[in-house]
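Heads up, the chain below is alone and in the form predicted on its own; it's given as C-alpha cells.
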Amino acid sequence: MTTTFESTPREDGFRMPGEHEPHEEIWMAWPERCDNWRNGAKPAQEAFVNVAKAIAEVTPVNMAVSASQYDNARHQLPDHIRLVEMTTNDSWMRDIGPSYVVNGKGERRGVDWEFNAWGGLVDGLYFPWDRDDQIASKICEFHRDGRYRAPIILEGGSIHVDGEGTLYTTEECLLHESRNPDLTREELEEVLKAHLSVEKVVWIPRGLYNDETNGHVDNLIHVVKPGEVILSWTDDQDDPQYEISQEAYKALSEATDAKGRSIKIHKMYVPGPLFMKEEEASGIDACDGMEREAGERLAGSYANFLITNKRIILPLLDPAHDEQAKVLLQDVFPGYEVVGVDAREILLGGGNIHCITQQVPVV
C-alpha cells in the first residue's frame, strides 16, 4: 500500500526536478479510443510504438494498457518495453501520471493532481474520466513511492519547471473557469509552490492557437535548462499564432526566474499550419466533447518534444520545417542526440510526444 502524505512536498524537503535531469523510467499509455484515434486507433498505436522504441534505447519504458488491448499491445511492442495492465479513459500520460518530486536523500514521491479531462462538465473532452484520475496513484503504488493528493485540478502538461525553483504556465489554462474557479491566481501559486517546491511562477498569457487543452504550456514552450526556454514562433502576421507568440515573448522577456536570471529565449518555428484531412476525420467515431472535423486547424508544435537521458524525442510534423526544428535542438542541446519520430497521428488526437509521456526521475 502506498503511503499518502497529508503534508506537502515543500514541508518534507522535496522538489520537482527539471526534465533535463536523469530519468529512471518513462510511462506511456496505450491508445484505443475510437472517438479520438482514427481507424480503430491502429495508426496511433503504430506512432506510440515508434515513440516508445526511441525512448527505450536510453530509458526503460512502461506502457499502461487495458486488459482488452493487452495481447494486441504485446504483439506490437518489443519485449524490452514493459506492459502494465491499467485501465485508462485515454492515453495522455503527461496529464494523468504523477508529477514526481525528489529530495537529497534518495527518496522520491509522486504528486497526484485531480484530473477532470481538461475541463470537467464545463468543457471537458470526455466523460467519465475516473480511470484517468486513478493513474497517478497506481503508478506510485507500482513503484512503491509515497504520494501527495494535491487539492487542485491540474494536468502535467500545463506546467514546466526548471528544477531550480521556477515554474512556467499559462493564464489561459490554470485560470480557466473549468479548472479551479474558486481559487485566485495567488492561491493557485501557493498550491504550486507548496507541492513542487518552486519559488517563482512565470505566467504566459495564452497557449498555442486552437489547443483544446485550454492552452497547455508544454505545447507552446519547453524548458531547455534553468534560465533558458524554447518558444513556438511564427513570422506570419496573418497567422493567429503570431499574436500569441508575441505576447509570450514579451512575458518571458520581462520576467526573471527564481534565481533572478533573465530568461534566454530560442524561437522555434511552428509547422504548417496543419489541418485535419477529410480521410483523417472520417475515420473517427462521433463524440460529444472532442471536435474532429476536416479542415480543423491542428495545434502542431515542435516544442512538444521529450527530453530523456541526453536524448530528445522530436515530433516530425511537416517536411518543410522538420529539419529546421532538429537543427535548432541540436544547437540548443549540445551533447544530446535528437531523434525524430513521425507524430502526425498523435497530433490528430490532440497532443504530441510530450503529452503522451511522463518521466520517473532517478533517485
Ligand code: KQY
Second form
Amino acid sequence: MTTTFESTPREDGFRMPGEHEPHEEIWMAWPERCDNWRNGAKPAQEAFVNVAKAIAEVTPVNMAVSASQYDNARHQLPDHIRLVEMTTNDSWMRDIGPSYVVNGKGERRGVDWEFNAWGGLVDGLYFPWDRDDQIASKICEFHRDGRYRAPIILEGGSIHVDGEGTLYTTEECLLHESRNPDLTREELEEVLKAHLSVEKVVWIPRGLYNDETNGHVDNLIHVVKPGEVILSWTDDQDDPQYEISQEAYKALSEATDAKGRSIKIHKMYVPGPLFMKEEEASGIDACDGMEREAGERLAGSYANFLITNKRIILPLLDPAHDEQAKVLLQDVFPGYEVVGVDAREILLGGGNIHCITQQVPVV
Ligand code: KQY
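Return the form predicted together with 6-aminohexanamide of this protein as a structure block, the form predicted on its own having already been given.
Once more the chain from above appears, this time first in line as the rest of the complex follows.
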C-alpha cells in the first residue's frame, strides 16, 4: 500500500518540478463517456491514440482504462503503450492524477488533491466522481511512490508551476464558490506553498472564455520556463476573450515571480473562434452537468499543449491558425520539436492535450 505522509512536501524538502524538466512517464485515461464524447467516444478515442503515439516517441505512456473498454483500447493502441486497468469517471488525467514533487535525492511523491468534478454539487460537470478521486492514489501506488492527501479541492489544470518557486493560477477557478468556499485567498496560498514548495502565487483574474472548468489556467497560459509564459490572445475587440486576455496581460506584466524577475509574455492567438456544430452536438448523450449545444462557443486554445522531454505536443484546431501557433512555439522553444495532433474531438469534450495528460517526473 502507498505510504501516506501526514507532513507536507515543503517540510520534507520536496518541490514540484516545471513541465520543461525531464519526464519518466506520462499518464492518460481512455475516453468512453457518451455524455461527453460523441458517437460512442470513437472519434475521441482516435484522437487520444494519436496523442499517446506522439508522446510515446519521446516518453513512455501509461493509459488507464476500464475493464469494459480494455479489449477495445488494446486493439486501438500500439503495443508499446502500456494499458493499466483502472476505472475512472472520465479521462482528464491532468485534473485527477497526482501533482508530483521531487526532493533531489532520488525520491518522488504524489500530491493527491481532493477532486469534485469541477464544482461538486454547485456546478460540477458530472456525478459521481469517486473513481476519479481515487486515481492519484492509485497512480502513486502503481509507481510505489509515497503520497500526500492535500486538504483542498483542486484540479491539476488549475495550476502551472515554473519549478523555481512560482505558481500561476486564476481567481475565477481557485476562488470559485464550488471549490474551497471556506478558505480565504491567503489560506489557499498557504496550502499551495506547503504542498508544492512554491513561494509566490501569481493570480490571473479569469481563464479562457466559456471554459466549463471555471477558468483553468492551463487553457489560458503555459509556462515556457521560469520567468516566461505564453498567453492566449486575440486582437478582436468584439470577442469576449479580448477583455480576458487584456486583464491577464496586465496581471502578468505587473507581477514579478519568486525570483523577483519580470515575466516575459508571448502572445499566442486563439483559434477560430470555434463553435460546436449541429452534427457534433447531436452525437452526444444528454445529461444534467455538461452543456453540449450546437452553436456553443468552444474553449479552444493552443496554450493547452504538453511539454514532454524536449517535445511539444500541440493541439491542431483550426487550419487558419495552426501554423502560426506552431511557428511561435518553434521560436519560443529552441531545441524542442513541435508535433501537432488533430485535437478538435478533445476540445469537444471540454479540454485539450494538456488536460488529458499528467507527467511523472524523473527523480
Ligand atoms: O481540464 C480540463 N479542461 C477538463 C475539462 C473537463 C471537461 C469535462 N467535460
